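Just one chain follows, in the form predicted on its own, and it is written as structure tokens.
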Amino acid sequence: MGKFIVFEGLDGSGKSSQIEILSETLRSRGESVYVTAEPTDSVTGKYLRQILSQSIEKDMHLQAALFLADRIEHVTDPQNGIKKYLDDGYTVICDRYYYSSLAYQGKSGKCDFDWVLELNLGCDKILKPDICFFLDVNPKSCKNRIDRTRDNVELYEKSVELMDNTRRGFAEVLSLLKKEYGHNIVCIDANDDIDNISKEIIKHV
């Protein structure tokens, strides 16, 4: 069975770049790699992308439930699901997973955190990653990157203050999952040079 690797971080933290570097490194070593992301391209995932891209204000409980539904399909789909690829021996690299639900919705102050936690960790269809990398970048730097490279600001990218609150939410979530649930989580200082960051990630993998 293959390994399941997740990347988390604020928008603009460099996840896409590091996922590309890691996937190409592993492929160069002869490994089969499947790269995926959440929200997915399913009907539910496309609806979530619409909510995010158009900054549509939706109830946080609704968002959390929609992300869970999308995640279950993401894992279990018989053709393109994460479990299918892991069973076939692929290394699966995923851009965002339930850590984001816990940080963005669960720690928003507008949703019951324990409910979001139970939704995800209590669902036997949801797989536990082998390792999660959190790319930690100063929220101001992330916002500057987003403003330079995108014409459209998404729901959770509206201000440095909002992104800073999300960063603190991630810190609380990751600490809880490491201490109480035994998750393998590695926090990477992603303010560093891109090559140094990738070397650190590859060392852990």
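Positions refer to the first chain, counted from 1. Superpose the two forms; the largest set of C-alphas matching within 1.5 Å is the rigid core. Residues that one form lacks are left out of the comparison. None of these values were measured; they are calculated from a predicted model. What changes on going to the form predicted together with ligand TYD:
- Shifted region between the two forms (core-superposed; runs of 3+ residues, all CA displacements of 2 Å or more, residues common to both forms): 54-57 only.
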Second form
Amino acid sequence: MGKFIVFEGLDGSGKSSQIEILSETLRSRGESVYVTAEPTDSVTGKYLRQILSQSIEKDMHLQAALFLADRIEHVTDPQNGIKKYLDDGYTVICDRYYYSSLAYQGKSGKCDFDWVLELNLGCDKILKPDICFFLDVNPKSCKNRIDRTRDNVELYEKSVELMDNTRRGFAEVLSLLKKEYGHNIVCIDANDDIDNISKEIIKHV
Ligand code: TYD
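Please supply the corresponding structure for the form predicted together with ligand TYD (the preceding block corresponds to the form predicted on its own).
Below, the chain from earlier opens the complete complex, with every other chain and molecule after it.
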């Protein structure tokens, strides 16, 4: 059974770069690595992308339910699911997982947190990660990076205030999951130099 590694952080926190460095490092050591992300490319994932790009507007409960549906398919798909890869001995690295649902939807103030928690942690099809890295970056730097590198601003990237709220939401969620649910979560100061961050991550892996 392979290990299941999740990366979380605000948009623009540098997850993609760190995932690339980690996956290449593990591959160079001879490990089989499968890199994946949420929302996925499934029909539900594509619907979510429309909501995120703000071309359609949907209720927060519906968003939470769609992310959940996308996640169940992501884990259980018999050909390309996370569980299949883990069973085949791959290390699975996933860009975002239920920590995002708990922070973005659960802590949005627009839907009940305990409901989102129960949907995700109470579903026995949804696997618990072996480790979650939270890349903590100053929301202002994230917003600057997004504005520099993207043409379209997504739903949860609209303002520094919103991103600051999400960051606070993440802090509450990660602390709860660590203390009450025994999750293995490592917060990384991702304002640091890219090489120092990757060294820190590899040390934990
Ligand atoms: P992101 O990592 O930014 O992907 P990309 O760089 O391809 O745009 O994730 C997309 C957005 O989805 C991000 O703003 C957070 C949001 N999201 C949720 O709100 N809830 C969730 O459960 C997940 C997985 C993502």
